[in-house]
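Next comes just one chain, in C-alpha cells: the form predicted alone.
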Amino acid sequence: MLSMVGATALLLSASTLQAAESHTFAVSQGGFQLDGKPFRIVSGEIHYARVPRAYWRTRLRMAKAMGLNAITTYVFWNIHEPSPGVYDFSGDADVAEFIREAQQEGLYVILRPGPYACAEWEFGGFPAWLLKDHSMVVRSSDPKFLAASRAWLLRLGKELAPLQIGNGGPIIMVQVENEYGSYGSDHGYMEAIHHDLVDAGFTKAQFYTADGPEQVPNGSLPELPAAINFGPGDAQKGFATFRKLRPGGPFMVGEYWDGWFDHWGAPHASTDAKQQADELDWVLKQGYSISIYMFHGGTSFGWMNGANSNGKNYEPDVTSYDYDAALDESGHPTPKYYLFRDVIAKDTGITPPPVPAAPPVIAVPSFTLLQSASLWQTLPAPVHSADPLSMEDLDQAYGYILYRTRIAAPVSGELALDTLHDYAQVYVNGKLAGTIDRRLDQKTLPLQITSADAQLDILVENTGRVNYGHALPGERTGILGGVTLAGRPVTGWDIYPLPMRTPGKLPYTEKPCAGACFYRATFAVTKPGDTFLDTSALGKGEVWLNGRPLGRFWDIGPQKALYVPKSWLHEGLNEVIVFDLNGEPGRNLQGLDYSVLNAAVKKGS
C-alpha cells in the first residue's frame, strides 16, 4: 500500500505531466492556431456508436492514412442515458476511450455533444423518455427540457472534459447544439446550451456553432466562431454568403456532405466522387478548414436509424449508414477514398501513412430457420386503458406495441387512427386484415367484421423517430389520439409493450409458424470475418446475432443484407434470431461476402 507521502508524490507527478502536455487551440487572424502556430483542420466524421468497438482503431488508422489530422464525432444522448439518471459509458458506448484511441493514432477530435445531434439517428439522439411528459417541448427553452439537457451535459463533462486540448487531450473544438439555425432562432436557448457546456467543464477547447450559410444568423452566437455546412456544388456560393456575415472568419466547413443516406423504398444514394474531390481541392486551396461528413458512416445497429418528415411525408432510414462515404460501411476504402487522399496530400504537402489492409470478408453457407415462436403466444401482461397510450407513456423506447380490444357486434366501415407512428398491421380474430403505413401517409383501413365479440388487434412498429425538422416535439410512437370504426369511437384497450429486449429467452419449438413470428437458427464459422447477412428471403422485421440487435430488414429495399462485424461472430456456432411480421416457415439465410445496398425498390408497398 502506498504511503500518504508516496501517493502525494504520484499526484504531483501526474499534475506536472498534465501541465507539460497541455496545449492551446484558438481562433486567430481568420483561422486557427495550435500552440500559437497556424493550424488547418482537415477532419472527417465518424460516429463511435456506428462502429463496433473492436474496429475503432482500425477505422481511425484509415482516417490518418487518408491524410486527415482530426476526426469529428457526435455524442448520442439516448445511448448514454437510456432512462432518467441512469448512465452508460461502457463497452461500445465508451466514447472517452474512442477519443483516447484517436489521440493515440495522432488525430485531434472535434466533439459535437449536442444535446441534439440529427445524424439520421433515432430521434436526433434525444432519449425517448423525454416524451413521457406531454407538456415538455424538446429542443427549446422549455425549463423542463433545459433541466434534463443540462443534467446530461454536466454528466458528459465528467467523461470528456478531461480530454480537451488544454488538459493534454485531443479535443480541439466543441460544437454548441447542432444546425439550430434551420430549426429556430431562439438565441436564449442557444446561450443556455452554451452556458451548460461551460459549466460542464468544456472551457479548454474552442467552442463553435455550425449551420447552413443562410441560417448562420439564426443559429450562431456572436461570441463564437461559426462553421458552415453544405453539399457538393455549394462551396463557393456558401463561403461568399458566409463572408458577408462573418468577414473576419474563421473559415471552416463544419460538414461537407460527400454522400447521402438511404430511405426504405427509395433508391440507394450514389454521388459524384470526382466532383467532390475537385471541391475539396478548392476548399483546401483557399486555406480553409474542413470536416468531411461522413469519412466513414458505419451502421445504425439495432433500432437506431432515424427518419425524415416535412410534417406530412415520413421517410424512415435503412439500417446501413454507408452514406456513399470515402470508407464504406465495412471499413473498406472506396475510389472516393483514394481521390480524397491524393487531393489532401497535394494541397497540404504532407505524405500520409500507407493505407492499412481492410478487414477480411467471409461468406457463410445457407442455413434454415427451423425453430420458431409465435408472437401471439408469447405476449406479456397487458396494460388496461380506455384510450390508446404511446410507447413513451409506458416507459418503452423501441420495438413494437400491440393494441387489443373487442368489437361487440358485426360492423362494416373504415378503421381510422387519429395519428399513427409508424407502421401497423391490423388483425381481426387473428387474421391479418391489412396494414397502415405512416410512410404512405395512411391513417385508415376498410374493415368488415362479420362476427359478434370480435377481437381487433393493431400491432404497431416504431420504424424510427424523426431526427430532423419541426416534427421532433411530437415524435411519440404508437397510436396517438383516438380510434374510430365506422365513425364510432373504439375504447377499452389491452396494450402490450413489446420492447423485444430478450428474444433469445422465448420458448422456441420446431413447430411451423407463419405471420408475426420469431425464428431461431445457428450456423458455424471456422474463421470469423466480416459478412453480410442476406435478408432477401425475409419480409419486415429485425435480426439479432448472438444476442446483439443487428438491425432492421424490409423487403421493399434498397438494403437487402445486414452488415455483420467480425467481432460479433464466434468461432464455432453462432445464433441468429429473426422477428418477421410476414414470416413463413423454412426460410433460408446466408452470409454474403459483399453488401447489398442498391436492390430494386418497391414503391408504394
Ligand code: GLA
The other form holds:
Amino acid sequence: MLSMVGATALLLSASTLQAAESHTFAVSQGGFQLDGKPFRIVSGEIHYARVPRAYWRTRLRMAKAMGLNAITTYVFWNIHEPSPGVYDFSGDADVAEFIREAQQEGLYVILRPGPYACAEWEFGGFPAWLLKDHSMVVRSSDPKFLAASRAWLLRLGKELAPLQIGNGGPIIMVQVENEYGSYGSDHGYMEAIHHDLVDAGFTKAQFYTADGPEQVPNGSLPELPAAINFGPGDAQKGFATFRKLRPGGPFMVGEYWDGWFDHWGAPHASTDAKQQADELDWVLKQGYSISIYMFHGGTSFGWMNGANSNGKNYEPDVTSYDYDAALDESGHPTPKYYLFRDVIAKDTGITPPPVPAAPPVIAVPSFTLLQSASLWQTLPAPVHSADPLSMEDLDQAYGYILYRTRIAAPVSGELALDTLHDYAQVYVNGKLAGTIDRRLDQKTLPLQITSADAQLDILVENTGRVNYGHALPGERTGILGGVTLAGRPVTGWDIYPLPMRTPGKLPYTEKPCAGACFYRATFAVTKPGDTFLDTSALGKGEVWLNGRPLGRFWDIGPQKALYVPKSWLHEGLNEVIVFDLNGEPGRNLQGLDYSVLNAAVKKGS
Ligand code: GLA
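What would the structure be for the form predicted together with ligand GLA, given that what you showed me was the form predicted alone?
Next comes the full complex, this chain leading.
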C-alpha cells in the first residue's frame, strides 16, 4: 500500500495510515458494521468527472468539514471507454486517484459503477458507440449489451477493486446498477450485473441496490441490502413503505435529493434548506444511514449533460449541475451547507473540522470576439449515403452533424424529419429557413423552394442523450430515419460529421462572420481564479476554453454564465472559442464573479 501512494504517504497522518490496512464492512443485525462495530454512514455525493482534478481535494475537505464520513460517486462508463476496448483513466478521468484522495482526507467511499448511472449525465453514462449496433438493447439482458458491459466492469475492477475496504482502501459499499426498479423488472439482468461485479473483484466491500421506495421489489436483489432514494418531504413515507418490504433493515437513504437540476427553457430549481435540514435531522435521529445527493453537484462540462424523457417529451439539461446542493458549483458553502453541518454535528456528536476558505472568484473585464471562421467554409469531407445516417453510424459521439442534399425543382410543402435528435437548423441555398426542436415536439418545417437545383442543409445538434426513462435504447442522434419534402422522400445525402474536437485549429480571420460560425478571442488574466463566463450575448452553441470544451449556452435560459475553474485558466493569455448557431460579429464576453443560473426563461421558443 505504501508503494501505491508513494511519497505522499510520508505526509499522511497516523489515522489515515491505519485506514490503509485491511478492514471489514458488512451488514449485521439490521445495520452496518465496520470492523464488527455499528457504523452509521453519513455520506454525500460528488462526481469526480464534474469537478476538475485540481479541485478534488478541496471539495473532499469541504465534505469532511460538513461532517460527512463518506462520499458517494458514480463511475461514468462513457468517459473511460470512448471507443470499444480503448480505456482512459488519465487526468480528470483518474477515478482511482479521486478515491485515494478521499481516503487521504479521512472519507470512506460508496462506489456506484453502474454500468448505468442516470445522474443527468449524457446517456446515463453509457458510451454512444453502444448504439452503433441497431439491434443492441442497452440496459437489458441482451447478450450483446451484457458482453460490452461485462468487459467494461472487468476493466474497472482492475482499477478500483484494490481500493475496497477489505484490501485497505476506502470503498465500503458498491451499488449494483442504479434504480433499475424504475425501469424494468428483469431480475436476470440485475443478477447478471451483480455477477459481473463479483467477477470484477468487488467482493471486499458490501454490495447493495438503490431504488425509489415503491420500486424496491423490482430493482433489488433478495440477497443484498436495499437503499431507498427520495426527495424533500418523503422520508417518513419512504421508510414506512420500505419497512413493510424489508422489516429487518438495514435502513439507508441511497440518495436524499437536496436540490434538483435544470432544463433548458424551464425555470431554475431550488429547494427549502430549512425543511431539508429538519428532514435530515429526522433521518439521523432514527439511526439510519444516508447519502446526500448531491453534496456538491459541479458541472457537466462540455457535451456531458443528459436529458429527461417520458417517451414522448424531451427535456435537455443545462451545463451547470449546481443542483442547489450544499456546496455550490464553484465550491462555496451555501446556507444549506451550514444547516446540514449543524444537524450532523448535533446528531452524531462529532465536531467536524473547521470549514476551509472557499476558492476565490474573479471577474474578467469584457473582451470582444473579433476573429471568426464560418462553419460553411470549414466543413470536413462528407460521407455519401442515400438516406440519412446517425452520428453513431459514423462513429461520432457528440457535437453536430450536417446533412446536405440538392432539390431539383421548385417545391413548397412540409419538410418532415423522421426522427430528429435533437435540434436542427434548416437552410435553403445557404439561407436559414427555420428550426426544428425535439424539445418542443416539432418534426416538420414549412419550406418554399423557389429555385431549381436548390441546396438544402440540415444542421443538427446533439443537445444531450436521454439519461432517464424508456427512451434510452433509441437515443441515436442526428436524423434517424427518412426525410420527406411535400410528402416525397428526399434522398442522396452528403453527411458531414462535426464532432468539433479541435476548433482551435480552424483558420480564423478578422472578417466578420454571421450565422453558424466559430468565434475566437484571447483575454489576459493576471491572477487566475474561478470565474463565470457571461454568455448573455450569445445565441445557441458551445464554448471551449484553452482547448477544453467548457459547456453549452442557449439564449432561452435559465443558465447565462458558464463556470470556469481556476485550473483551466492560465496566467497571461487565454483562448476562448465559441461556436454559435446564431452568431453575429463583434460580441462581448466577460468573466463574472457570480453565477447566473436563474435568468428569465424564454418560453416556447
Ligand atoms: C435518481 C438517480 C440519480 C439522479 C436523481 C435526480 O435518483 O438515481 O442518478 O438522476 O434521480 O437527480
